[in-house]
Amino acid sequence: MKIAVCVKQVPDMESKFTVVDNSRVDESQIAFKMNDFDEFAVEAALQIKEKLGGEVIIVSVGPERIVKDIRQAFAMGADWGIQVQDPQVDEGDSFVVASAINKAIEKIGGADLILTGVMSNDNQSALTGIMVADMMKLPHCTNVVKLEIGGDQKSLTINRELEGGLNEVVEMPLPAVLSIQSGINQPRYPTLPGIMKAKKKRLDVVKAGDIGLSEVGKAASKTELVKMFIPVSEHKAEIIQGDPKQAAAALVNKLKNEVKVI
């Protein structure tokens, strides 16, 4: 079986985060990082390749130091990649990421099931796997935390996950395009030997014109950027200290001071 992966590299949240001109992050002091919910999906491809057999094949969008993540995945299990490394198209929105991750699993000449992460941790858009899915014409299921499939491999058994821990089955044939969700199961870490063989493994990077993508950056993006800003916060938590019933009225004033009538 041939499965594409969909990984995404993200800031890690944990970082300082600085706007610079209202439209972009200084990324100077920004650690990045694999998506979290891609960890999930290259682990569920990871284990259907060892039940039934095949090949994982990364498939990522960036900058050249998301080369990092790429290797990380390969030293996971997967067995090679293709990234498109296109200024003109890290210019662009979801939609033009999502066009270019649909030429380029065209260009490893698609797959049986492609995965990708149910969102990014930065932009929490869920639109690409999506939008990926219209492109090819292909089924596709959202927030998926259980997949088997059928014995003939031409078909699946999905439980999704919906509103309030409810659980929905449903039943797709292949090829198809999963958003995974997190709990589906539990990422692997690389072993010593995995990194090491992660530096051998094939990497193709390709450009937006060598997979035959010709509308990129801001012209061909659905969405603009108007302004791009870190929240402040208007108001601070206070802790109200001493005796109970002093504190339940202090408690008690101060809400009655906040309420705004309309």
Second form
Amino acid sequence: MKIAVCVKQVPDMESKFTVVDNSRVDESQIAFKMNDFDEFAVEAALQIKEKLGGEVIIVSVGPERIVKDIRQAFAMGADWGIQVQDPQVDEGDSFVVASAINKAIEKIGGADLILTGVMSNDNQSALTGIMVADMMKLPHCTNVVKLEIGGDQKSLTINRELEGGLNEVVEMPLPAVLSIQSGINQPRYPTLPGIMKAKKKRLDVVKAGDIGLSEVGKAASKTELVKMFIPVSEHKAEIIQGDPKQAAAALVNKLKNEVKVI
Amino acid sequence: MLELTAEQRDIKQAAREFAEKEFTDIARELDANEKFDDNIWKKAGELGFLGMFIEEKYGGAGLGHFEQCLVIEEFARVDTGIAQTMVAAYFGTQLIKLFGTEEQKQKYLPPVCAGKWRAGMASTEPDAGSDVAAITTTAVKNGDEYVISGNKMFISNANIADFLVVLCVTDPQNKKKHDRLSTIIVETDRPGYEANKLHGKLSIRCSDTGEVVLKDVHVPKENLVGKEGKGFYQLMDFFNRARLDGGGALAVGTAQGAFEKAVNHVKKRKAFGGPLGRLQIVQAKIAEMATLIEAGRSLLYRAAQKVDHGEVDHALIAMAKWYTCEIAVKVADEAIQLHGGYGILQEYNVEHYWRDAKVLEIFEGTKEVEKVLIGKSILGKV
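Okay, that was the form predicted alone. Show me the form predicted in complex with the partner chain next.
In what comes next, the whole complex appears, and the chain from above leads the way.
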């Protein structure tokens, strides 16, 4: 089975975030890592490969610094990868990134299964997987917490996580695009032999033009970033004074009718 | 600092991720209870972090002592005690790699690298530590066997090792006392092997340390490592490797871990109208700590890389061992100082770096012994 896994690089959330020009984060103070949800997707792909054979291909869009995380996926066991490294693509929104992924997967001859993280730690748009599916005209499911490939390898059964702890089970044909939710598995650590093999694995680095992507950047984007800022946090505390009985009653009243938590 | 290759950076990162995820939650509990969780050791073996300098054909990664240092440094950054148990797991394999027979390498190295067997090195005795040549444990040849008798002290993994490389006197009549010694592999399940755990340690409390009693332990003569009478010299060659990761890297990682705690604290803790870090005296302390760590790391990395390039500079290794271990104590001490009263509370998770740093100045060659080695190397016979 040929499985493509989309991997994004995101800031380590323990980094210090400073907004520059009301439009972007100062990257000089940021450490980058693989998107957590994508790590679950890589692990899910590797588990399928271990069971059914085939290959796991990493598909990534972004600057040179992403290579370290692609190599991490290689060290975990992915076979090879394709990276769209083009500043013009990076200027675009989720639609442009999804377009680049679509074309990159087309370039590698398609895949039987395409996995993405359910969203990215930074933007949290949860759009890429859905858009890629739409562009490729493939069935798609989000919030996947369990997946099983059918015996004929032409269909799969998945569990989707819903609000309130519910799961729904869905059957769908392959090829398909799935957005993987955290908790589906425990991503493996890269092994030392894996790390050593990773540097020899094939990584095709392409530009937009190489994959037939003509419309890129802000011009091709469907959304416009108006402003980015760090909201001022307001810590408010109210001390209810007076007779304990009355204070307790006032507190219950507030919890019930104002905050609505009981 | 010397530049790392992309692969070395990946190895360091992988070790950091492993340590942060696997050590953080249980380190304090293991320390308090003087216990260890074997799952960590087994996982480290499966991932290839143990005995990385051992050739691939014997189960290692075929990398260098430098890469092993990078990994141990990251382990110690999170917890020195757990990091030391990792070092202890392959302690002694350096000697087998250097001087062992093909059969010994095939038998003892792969299971250690895989995290299935634990090794150990037994040279220190109740009355002979730094004065290695004064040991009294004897190995008497009897046909195809050696019969070993004596006591060993402060032995890592004494109670849990699968085998120990034991330094013994094989030629007590030799006029040169350094030529009386040999190293012999002793499997710990042999009759006559006994070990007792040492409790109440200040440092590396989760790591097994014990005294060993050898009562007429019979081992086949094939267990001799290298040549009879060369044990002392082999041991020195062994320490020229083992002091890198088992001394310097543990120390640099310990210092780094304590330093990061201090940096974090002085950014958050407010006094005199702002974060502590705004005070110049605090900035000076942070600057000194950072500089000591960088200096120690550079020294260690250079010493390790020289070994991997075939140049064993024993004075440089001794400098790295002494200096890194001393600065680990200093940096951990300042880290507590910067925490003020909170620093001595276990809850603040910084005091253990100082406790653990102390033993680094003692084991694997005391800092006094290291200075003697350096001095002799510079002055020669005067």
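Everything quoted here is computed from the prediction, not taken from an experiment. In this text, the rigid core denotes the largest set of C-alpha atoms whose superposition between the two forms falls within 1.5 Å. Positions refer to the first chain, counted from 1.
- In this overlay on the rigid core, V226 has a C-alpha that sits less than 2 Å away from its partner position between the two forms.
- After superposition on the rigid core, the Cα atom of L251 is displaced by 2 Å or more between the two forms.
- Once the cores line up, the CA of N22 ends up less than 2 angstroms apart between the two forms.
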